[in-house]
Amino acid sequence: MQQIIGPFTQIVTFKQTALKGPLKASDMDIVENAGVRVDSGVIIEVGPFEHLTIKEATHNVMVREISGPHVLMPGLIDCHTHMVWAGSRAADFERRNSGLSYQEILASGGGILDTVKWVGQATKEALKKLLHQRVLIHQSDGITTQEIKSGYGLDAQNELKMLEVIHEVNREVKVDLIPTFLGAHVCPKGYERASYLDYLLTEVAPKAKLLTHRADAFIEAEAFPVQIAQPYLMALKNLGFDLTLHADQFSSGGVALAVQMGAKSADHLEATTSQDIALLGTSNTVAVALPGASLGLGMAFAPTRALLDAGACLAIASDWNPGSAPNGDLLAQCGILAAHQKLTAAETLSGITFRAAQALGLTDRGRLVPQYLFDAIAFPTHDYREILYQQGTLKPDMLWKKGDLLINSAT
């Protein structure tokens, strides 16, 4: 059955807003006193409530009304999380926060290693508990899509175990989980490095494949080196994975490969350069901001407001995981991450809906528009400049999926 939704106070709809470079508010297609006609959780139309329901007064439709001032607009996209991970790493950010750097901790054994250890020893169905439960926590922030790699297994048996974790708890939730092959995330012991990604092209990405079609790589001198790493990636996209790559963290060299390897978006990039920015400039490849883990680390943001100027199509991901960007609250991240690189609301909001939804190769979700999904969330507010204002402490009290509708807390 078809429903009419609204009226909303306002309804941002990105119906014709770029793909690419700055943006304002008038870019948001901003539509007021509005409401939204959905059939099979697909828009069919967008326009003036009273329009809407003058226009199917005779047809056997449901209406939605909506009580109170809100606004309406896409559901959150979180193009890059590590959503899957046992115990924590509280230890981590004291060290950090004593003096030791990120680097000399994973040199250490601790870090990324330290969380590889305590997924070995899961199991999958405590894993999938733990990750139903930031699903959860995801959706009540207004993420109907989320992006979630592994990267803690670092062997055959382990890798898979986390995709599988992913794959099955996507069929068993509402919105949607995609999953990243992230198997070169660092080195484990007992390998050097080249080796260890020939391990990895032979034993498990052809299992992963079954899978995911998404790879990732950690391209950092402690991590994986340009000249290491791009043979493996070629493979990799041989055997049919569409790229995406940690690239620029720590220190530059990554943008320009993820550049030449057609990668569907290069992440981080605290560490990039201005011939970087121009290169993302004038490419296809997504420059994907991860503001948590300036956070969680205590470092300069992303130049994303230099990224935008100079053409790039910018997302902004949450990096949800337990060491680096423990925070998770993709919302609260872009209001501090918009405040200090002076973003307009057009320029962060499209990076976290259709902008994200570009790095992850979607095109049916991200904007309010006939034909894409009903991927939506409500804020009970007037003004959508609000969302931004409060920084993440004003959360959606309605979301759709699809067309469901999933939460429903307003009064």
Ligand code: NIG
The other form holds:
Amino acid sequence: MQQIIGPFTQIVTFKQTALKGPLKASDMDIVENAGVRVDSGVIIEVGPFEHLTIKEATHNVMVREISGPHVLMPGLIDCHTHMVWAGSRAADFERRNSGLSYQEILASGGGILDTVKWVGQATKEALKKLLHQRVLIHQSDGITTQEIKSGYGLDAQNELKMLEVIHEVNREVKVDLIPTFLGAHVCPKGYERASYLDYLLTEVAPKAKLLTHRADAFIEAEAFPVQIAQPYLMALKNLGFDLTLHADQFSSGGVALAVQMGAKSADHLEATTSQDIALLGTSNTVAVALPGASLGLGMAFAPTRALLDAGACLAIASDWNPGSAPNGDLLAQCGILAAHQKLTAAETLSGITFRAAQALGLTDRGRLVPQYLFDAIAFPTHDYREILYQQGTLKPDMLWKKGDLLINSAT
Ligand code: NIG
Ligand code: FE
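Show the same protein again, this time as the form predicted together with the named molecule rather than the form predicted on its own.
Shown next: the complete complex, the earlier chain at its head.
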């Protein structure tokens, strides 16, 4: 059955909003006093509510009347997370704030390697429960599609366990979980890097390929330097994986590799140079900023203003993980990033909707236009500018996933 939903004070459609470069308010294609006609989870029409309901007499439709001021926008897309983990790294936070660096903690055998130990000890059921809870928290913040990486397994059994956890929880929830194979997160103890990557290629990647078409690697001196990572990434490409890279978090090099390999996205970019910015500005590789990691580690934000001005497609993701980015609240992070980097609402909200969809290679979501999924969130306000201004404290009071109303706390 068709549904007509409205009226909304504003609908942020992003109908013709550009995929790359800077944006201003008029680029958002906002329609006022409007509604949406939906059939089988897909948008049929967006337009003035009165027009939609006049036509209603001729169709078999259900009308859902929205009361009070509301802004409707596409459901949020979080294109980079590590939401499967066990244990806490609160001790790392305290160590870093007492003078140790993230890399020093990792080099001493802690950091990511501690989480690897705890994920190895956790049962699949325990990890599923933890992930399920986090997905529901994310859903209440407005996220309707999220990417989730492995990378705390670092052996065949545990990398595949993580990917299976993502698949199984994906069947339990309504929002979409997109898995990514991150076997090359760091080198486990007892291995030499190149031979660990050989092990991943022969023993893990072919099985991981049955569970995901996406692969990631952490490009950094303490993880996998460019020269060591490049042949591994080439081999993954030949196996049919789409690539995304942890690039330029602490030092430059990863972005050039990502662009050279035709990666879908280069993520982090805190240490990105003006040369890297120019490269991303002219490439199809999406630049993904992770403000939650800057907040967690007390580092500078990625140069997102400069990336947009150079013409890049900028997405923004939470990087939700226990080490660098334990906060997880994507809208709060976006409100803070926007204030620091002077990003318009059009640029920021594009980065967590259709531009994030681009990073994931998804072309059916992120805008509210005909033929797209009706993944949408409504905020109890009359002005879209409130969403970022309130820096995460304004939550959506309605959320639809493929046309199903999953959250309805509107009064
Ligand atoms: O994106 N830097 C590499 N990986 C993650 C952090 C993982 C962790 O510290 O547990 C990141 O920041
Ligand atoms: Fe990450």
